[in-house]
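Below sits a lone chain in structure tokens, taken as the form predicted alone.
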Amino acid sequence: MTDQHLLLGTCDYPEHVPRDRWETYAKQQKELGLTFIRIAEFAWSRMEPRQGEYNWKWLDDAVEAYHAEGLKVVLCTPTPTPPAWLVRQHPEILPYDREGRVRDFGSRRHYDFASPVYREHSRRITRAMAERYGQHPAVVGWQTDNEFGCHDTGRSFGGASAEAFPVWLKQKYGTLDALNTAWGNVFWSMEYTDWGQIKPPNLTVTETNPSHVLDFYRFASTMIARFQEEQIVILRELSPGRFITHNFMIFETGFDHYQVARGLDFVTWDNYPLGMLEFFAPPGHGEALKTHFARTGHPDLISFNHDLYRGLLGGQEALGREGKDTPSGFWVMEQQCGQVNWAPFNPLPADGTVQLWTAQAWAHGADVVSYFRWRAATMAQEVMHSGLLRHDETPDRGFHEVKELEQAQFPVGTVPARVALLHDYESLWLYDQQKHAQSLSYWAQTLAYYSALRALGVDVDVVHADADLSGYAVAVAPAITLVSAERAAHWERAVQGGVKLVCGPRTAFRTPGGETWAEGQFGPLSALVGAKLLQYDSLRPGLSQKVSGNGKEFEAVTWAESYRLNGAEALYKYVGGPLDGQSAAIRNGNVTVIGAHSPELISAVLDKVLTGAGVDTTPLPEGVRISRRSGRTLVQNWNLEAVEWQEQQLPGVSFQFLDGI
């Protein structure tokens, strides 16, 4: 395995260009050093122009063109784009938005995962493709569908989903009395007396019952998982030995990714750093941060997703690599290689950024980076989006950066993280349903802790809140607001085993049903934490709360909560305001809780916990990050300008390998 290294690919669309370009493109792709070509995710109308009338000739020729150059093909099931004939024959497959409106044909992802009619056609086209290409020597793997949840399509609020939701609830609860009790429907006279009375949680006069929302989100996630599983079963049957994956998205919240990833061989995700920055820049930093990283993206936004998808199936080490002729770690299936077209602003990346993105992906565990797309589209919605080739087929800036990459310097191996950051989609759904502070969200709170860890030079695994923690020195739970008795017991065993646990605000505030614990925040974690919630304070912009301790003073913004101590000790206390003198951060043995939302306080507490756990920290300048993989240390400078660090000059937008760090 020591001779394996990072491999590259691209997303190609032979159906978008004249037939006489296919062999030329395949030859250019091979000469560029690419290994994989992903195709066909949006080509259903070309495969089946009318129901039951298949046209495979063009796809046969395309696959053969790649095969002739020794390229490996990843085929996609084309279900994100049901063709017009199917939609017009069966309009009942269409989804409904949150406003109760039908989302019609003319774009993509226009289907309801719960539709039995669409599920039948999904199985049919998947089987037809697998029967024809499942054993083709060029086809090494499959991608199911494309970007589940994109454009807020993970949930349909009418049609087939509205019909299936009460059925799912009846299977879960058995009786309406059980459901009414679980949801607390006596509140506001929301009790149901017939299953048919229950609808999706939208279009209510004011806030929807969070327990209703939580179950609807669980239902929608289950529909996606079942939809994909039907495709997986067919592909396993007809294309044995080929891998199956799906390309997940940046900070997607429309389904439980851990649930949907089950049954895949590995996962991939689509990395668009500049567009991501416009939507997910850390709050409180304003436009200055977006401008500073406008041409590179923010390193922590990108690497968080790398670390999330590396751990989605339990880590690449658990998947195994022996006996496969293709890598089995996570992939970046779509890597931005120029400007995008879908953000509010779409600047060109700085010179060297495509190489920096590629190196960072490798450093966080990617075995393959595949660039989107080969040639810039000359028609329809994505004409403003770049490719490795320009519209006129000349090589674009990203092409030249890929050509200059030395892939052999990126050996495949493990990421030696000793810190686990805990993540849970049900906590995300509950947290964001009742934020109580407009400028704070699950992602914002989680990223505050993740960024603090990365700024301390620490490698991080992002894992499920119920994952095995025995191999870690420190586990950080920034925003796990849903904690069951089982989860609490699991964490307690980890702490007893020597893991140091750090929790953020609102930890264990909710039960699995979505209500609060009757005994208050922490519920079954109370003994482990050694405290209970005293008060919480939602801080509007311009309103802050001072925090003091250990000879230092910090400023909390957005959120502050205090605790009644029952065995724990106060590490920091609030100064002034209604929380004056109350505890802001506490410790009980190996468990630390930070109640104040303050990046500086978070960093200070984490640094002390990490050092106490034997995890080395290396404080880094803004925009400089360290990552370790396969025995190599990668230092990256994401700033446009050079940075002085450890008596050396790091050029702007660059990476280099350093020993001894």
The other form holds:
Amino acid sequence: MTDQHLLLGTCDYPEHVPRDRWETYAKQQKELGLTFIRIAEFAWSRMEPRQGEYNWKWLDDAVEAYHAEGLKVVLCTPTPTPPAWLVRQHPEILPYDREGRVRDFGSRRHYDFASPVYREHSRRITRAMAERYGQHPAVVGWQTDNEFGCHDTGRSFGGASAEAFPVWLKQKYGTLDALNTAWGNVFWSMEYTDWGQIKPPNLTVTETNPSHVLDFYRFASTMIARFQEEQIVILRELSPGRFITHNFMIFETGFDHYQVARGLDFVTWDNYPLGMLEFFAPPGHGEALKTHFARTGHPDLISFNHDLYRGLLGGQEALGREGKDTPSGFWVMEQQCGQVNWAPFNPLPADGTVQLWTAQAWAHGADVVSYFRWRAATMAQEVMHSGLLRHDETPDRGFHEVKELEQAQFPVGTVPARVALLHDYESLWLYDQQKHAQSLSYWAQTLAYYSALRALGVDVDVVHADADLSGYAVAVAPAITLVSAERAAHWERAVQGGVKLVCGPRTAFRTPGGETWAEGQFGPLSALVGAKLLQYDSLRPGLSQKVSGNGKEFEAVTWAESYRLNGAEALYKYVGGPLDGQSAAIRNGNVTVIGAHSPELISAVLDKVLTGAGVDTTPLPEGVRISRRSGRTLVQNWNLEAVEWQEQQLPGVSFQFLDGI
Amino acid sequence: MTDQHLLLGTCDYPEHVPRDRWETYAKQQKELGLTFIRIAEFAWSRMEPRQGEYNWKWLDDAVEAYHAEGLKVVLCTPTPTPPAWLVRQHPEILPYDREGRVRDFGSRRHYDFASPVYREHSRRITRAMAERYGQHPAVVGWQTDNEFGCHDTGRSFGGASAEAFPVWLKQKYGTLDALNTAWGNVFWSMEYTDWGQIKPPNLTVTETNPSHVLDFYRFASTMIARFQEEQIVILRELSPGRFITHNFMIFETGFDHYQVARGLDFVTWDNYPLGMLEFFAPPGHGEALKTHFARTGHPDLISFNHDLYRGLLGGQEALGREGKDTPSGFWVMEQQCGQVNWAPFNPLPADGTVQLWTAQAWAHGADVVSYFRWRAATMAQEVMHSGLLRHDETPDRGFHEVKELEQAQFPVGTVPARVALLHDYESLWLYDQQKHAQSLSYWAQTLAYYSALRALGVDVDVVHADADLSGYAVAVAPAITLVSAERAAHWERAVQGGVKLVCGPRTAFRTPGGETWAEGQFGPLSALVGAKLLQYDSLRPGLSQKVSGNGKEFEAVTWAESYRLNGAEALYKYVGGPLDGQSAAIRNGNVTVIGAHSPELISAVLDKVLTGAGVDTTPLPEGVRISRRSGRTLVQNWNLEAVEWQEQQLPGVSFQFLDGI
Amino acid sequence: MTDQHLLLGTCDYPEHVPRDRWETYAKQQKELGLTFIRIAEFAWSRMEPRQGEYNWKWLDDAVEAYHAEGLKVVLCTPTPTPPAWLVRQHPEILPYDREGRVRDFGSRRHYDFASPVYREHSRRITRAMAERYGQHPAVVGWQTDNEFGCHDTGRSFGGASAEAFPVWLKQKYGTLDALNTAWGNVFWSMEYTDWGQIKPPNLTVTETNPSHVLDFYRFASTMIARFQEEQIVILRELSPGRFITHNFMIFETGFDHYQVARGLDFVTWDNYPLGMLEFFAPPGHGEALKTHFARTGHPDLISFNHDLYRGLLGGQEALGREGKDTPSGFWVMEQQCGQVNWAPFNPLPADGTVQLWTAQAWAHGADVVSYFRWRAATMAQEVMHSGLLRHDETPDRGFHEVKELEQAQFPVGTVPARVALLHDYESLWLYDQQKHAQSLSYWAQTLAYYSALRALGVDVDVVHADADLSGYAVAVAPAITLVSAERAAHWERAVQGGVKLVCGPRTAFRTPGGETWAEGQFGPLSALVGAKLLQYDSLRPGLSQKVSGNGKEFEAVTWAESYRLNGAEALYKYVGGPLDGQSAAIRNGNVTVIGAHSPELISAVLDKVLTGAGVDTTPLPEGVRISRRSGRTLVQNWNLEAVEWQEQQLPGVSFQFLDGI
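Same protein, different form: I have the form predicted alone, so give me the form predicted in complex with another copy of the chain.
Entire complex below, previous chain first.
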């Protein structure tokens, strides 16, 4: 593997530009050092202008133009954009929003994954494309659809989904008694006597039963998985030897990514560091942090997604790039190479950022980085989004950065993480439905732990909560609020195997059905933790709770949990307030629980556990990060200003290798 | 009465826990010193799993379990939660929200009070329950439904209500000419020529006619009253000797509580001090005040509701607790005993708060305080709401406070208020429709006066604007903007009888039809006030208006009114600005009007009037309050810190008796 | 013309008050010095209580009452308020909002301009009124409808408009190929194959195609123009010699005002300085500025609208007041004379403000100022809006100011502007759809240039982007983002003719179809500008970009554009950041472009250009403004405090003539 290195690509839209540009663009792309070209995800109306009337000529030409330059083509199924003739003939494929309104034609993603009619058309167009291009020598792989869940389309709250939901429930529960019990429907007389009475969990008078919501989210996720699986089956049949992937999104929560990734060869995701900062900046820092990183993005927000998608297929051996064996491979299918157009403010990236983002992607396991998009669109919704070329076809700033990037310095290889951070979409769904403290979400709590690890210079694998943990020194479960008996047993085995486990607040508060454990938190995990929940406290801004221990003081904000010890020892205790004298962080052998939400406390506890587990930590200044891959250590400075670190001067917005560390 | 004292209770949900817990819980409840258990308000689907198939066995057992311990049961009609079989068979019972959407099954309160179909089922289930339990020795009383108006369900903007509204209007007005005139429909050509043309006042292009809205609110309130009256009639018939009550809510404005209380034996309300603080904290203090009182709640927000509900049935002799004569009796049917789950942040109460809340409730006239709920729910929407027992059935913090509370120190008796604060839901509806200064509402203006009185150590009766005022030294009308000729005459008689009247701004601005008086403010009250409105001014944040008088200066914020004197004298005048030199507060004999919204000015004027009326005032520090009942004086410190007051040290979060004062 | 001077009027509603007041009011109006009375715009239900049953008696009497006093009547068509009988019989006339909901009867403007049924009734009632009053000696003119577009009613997103939109598109494009190409529908497979597939651009999953939106806005504007044109044709026929006008609104964007004004004799607008301040205060100054001008309004916000409406009919010779020749004439049809009722806060105007507003209106070209309204309404939606008389019929503060105003000091004549500010609703629609920096809108950018000019003491004509520019020394195009080849050629001719052109950022970024120029900004204007766009940058609050030149430093906020020079020279350059060293403001002969959004830079550049063009500038303190008309110079101080200026003391809230300047 070591003779391979990071490769680059771009997303191109031949159908958006005049025919006479295609060969020129392909030539320029090749000259720029690109390898892969992704195309056609929104081109249904050009492939099939009217039902059954296929027009392949233009796509033949386009593929040929890339092929002529030796570029490798990633083809997409065009299902994110059902054309007008299909939608108007079959309006029943349209999805419904939470407000009960039909989401209409006129942009993209206007379909319901559960629609049998749409499923049929999805299979039909997939088959037609695969028959035409499945064995074309230029075509090296496929992307299914595009960005499942984008624009809150992971779920439809009416129409086809409303019809399919009770059917799915009946398959799951068998009887209504089982469902009523599982959901706790007795609570507000919500018991059903007929499957047909059950609807999606929207437009209720007040909050819907979280168990009802949880199952609806599971149902919707399953619909996406089935929708995609149908395309995969056809592509496997008709396009042998080509990889199949999907481009996932930043912090998307509309479906279980682990479920939907199953069946893919490897996963890809779309990395927009500046746009995402406006929406996902860690709470508590607020506007100042957004301004500080406005031109670079926040390193941890980005790398969390890299680490998440690197681990999405878990232990499964990925088919990898071009059908070759790339064990940990994932791609960045779309990467910002200039300003985006969809955030409240869309600044220019700082000089050097496109290279920094690319280097970081590699360091976190990406085998390919593909820039969005080749030329800035001159029409329609995204005219203010940049590309490698400007509207006028001159090379934009990102183009020059890509041109100057030496790809060979980024050898493909392994990310040597000894720390696993556990993640689970069902815990996320439960947590965020009932946050109890509005400013703390599942992502925010998870990122607090992730950022603490990164600031200690530690490499992290984000893995599913049920993933194999053998081989890890430390496993961190920041917010796994759903812990089944099976999950508890799995963790217990890992701990017995020597893994040190660190849990955040709310761990094991909820059952797989979305209730709470009748025996209280930590439910089936209680013995392992050696404690039970005593209190949880939700702290409004301005209200905090002191924590003390080891001669140090910390301040818990937003959330504070305490425990009754039953074998565990207290590491830190609360001082003052309603939790005075109670445990804030506890340890039971190899298991540590941090109940107080305090970034500094989290860092102190993690540092101790890591060191104890033989994982070296390197405290890093703000905006400085180190990432390791293939035996190389990449030091990054995400600040606009130079930073003095370990007697070195790190220039602003820069990366360098520090292979001696 | 003096041998009676405050009694305690809890809200329990046997249907939410395994059958084998019932006897244990009843025993624990008894041991804790509880007297009353409220049950069954959400249990329709268990009483009648399918239409006409009643299942009483479980409820028989539950009632028996309480009875065996000598606990007294308050049974509820289960109408807040029509079951799925009823809703899906009769979707026409569902209510509509302001946006025109059906509010669907899946939580609670999904019905339209005006639905004849639902009315029939409401009577049927009430009759069935009353037949079964109406004379059970353990059953001492009934609660109708639960929390009318919760989740904005006081009004339905379509369906059955839309059909019933014109019918109600026709009964009220007789002719369309009368209605068109009363509503001033000529204003924007809004005159109707057929009753069927009239719809609820939603989804109009811009603001709806306030007279239209006012009558729709009256109509909706009447529907609730009629709905409840039908249940009362059945319960009176089948459950003789038992009381009938309803549990009202904090600051709920969806109906006229005086109208709906009529026919009840006494009223109860649901007291959630911490949750309500986040939503109803007095404006102008903002976040700092919310943080200061985050763990105790604000004393005045709570006691205002106590004082309101104590006076809801007015002069009517209440049947009282257990059918006995309790003159001023009301209950707190649900009281927070740990954190709630429905505010943006849900902190733990400070140590001692559950006792402080209970003592305060008693001091303001409560005969019973019943805690919500016995055991924290392990399923569905409220899993994060605390109970006296935790999820794991261990006693939570509130349990211990209840256990240590000596009930006998709280003798049942009279609250000796000499000050009446006048309140009227129709004034509220008119005020809040057209606030003119967005940050000042009816409640905010009313609470400014109420808080000023409490901070002067004065006990207050909140009474209807048309209540008998004889016996009061002072009547304060903070925001009674609707003053009819009858109301004016009533107040005039009271003043002639020696009551000193203090009015806030906007008093007597509006007619009973929702128009303004053609002769201007104060309409029929003009002679009594001895003045007419000159100007009103709405002040954005940052803009204020100086007021001066008696050698002191004040600052009016948000609102400033001035008057042309016609017999009255100026107490305070405006200095500078467009009102320069005009009257800000005036007096005409026993009638005083304060036109400037300034907490300090309000306090100064009230202090003077109270003293002049022989009501002693005792200025209190922030968070310290005194309340009197049954000859005892309860001093409360709501601050977390100790306060030095009158040479005493009041510990943080505490109460003590000061019977010498 | 010089013997003519400003005349005054009021808006009156005889149908809102008892019959016995009419003669009294008319007498009082005459005595106050008023000339014009506008009536009847909301009185349909009184003119035609049931379909076909006309009742003219009351209106005959009202007109006669004014006539008897020699007052001149402006009659309105009552179409803003279709009566209940019409709406309930023909619900298909109701409009739809963006959320897909029918906007119902119960307030005003509940109709769809595209409805053939409503058009028929509009013509019918117009004809009936015109037949009755068209030649009445008191009637001097007509107002069509009232405030087109108010309450976001310029567009209906369903019903009649949804049906008419594809028809209009077919007329415009002829073929679907042409439409698909023009809209760039290939972008997301949005190509249509049938006209019937096209709907209004709402309720799509995400952002709608801006070209689709742009055409929908054009369509909706055309519907308004046609609706009005039908009324004009009838009025011209039946009411010869009377003027026809419409009262436009503050910063309304729901239609192309230039298009809708065509066919009118002159335009009027409704001036509410205090209400508008809360909604339209220039961004970047925020709350402090709103508070500073809370009692006067901001002079530039007001005068911009005066200057806009003065130029709305462009070179067309206006028929003018009473059918006489008034070259630049426009009216203020409604002017605030006390507090309004529709802003979040509605303060009293400062003493003198009603006179100041009137003087300003005159100075900017108004021939008539008409106050809204005569007596404050005592019923319905606007009871908290002031009038010249209070509710109780006593003269309010504004009345006294009007009484004391000497009308003869305001001679009718010409505003001698040598600077044209270019404006275009299509550019506005495109700009605001894709702002890219959420805090900067078309209006905000335009006002930054306008305010800079006013603060330099310069008179400005706001004219259409395609208006004849000959005669102007300087033309400023702050935000004309849509520049067609024709517009570019037109500007080029103007520049060749000696006009100095100054452009703001985003100029000529978009094509008439709503795309971007494939050759990039400045598209067809590139040669004239001598440069091409290099980068644009969107700056979040807290992020700024330094600009330097001529020994001065500036700070760009929110937006920064840079250019590649191709003949032009750099006037200012960026320092630091991603634009370091690039051009921030450039000049190519008589054409200057300012790419950095910095009020100070804009002022510096404009000052230089103006001086170079022979336009004298006079830097003014904040809140002080000078305006010239008919050879007189009006100095205004809009601050509450006195200001020292040019060795004079300007009292707070005052105006004076400075004819020597």
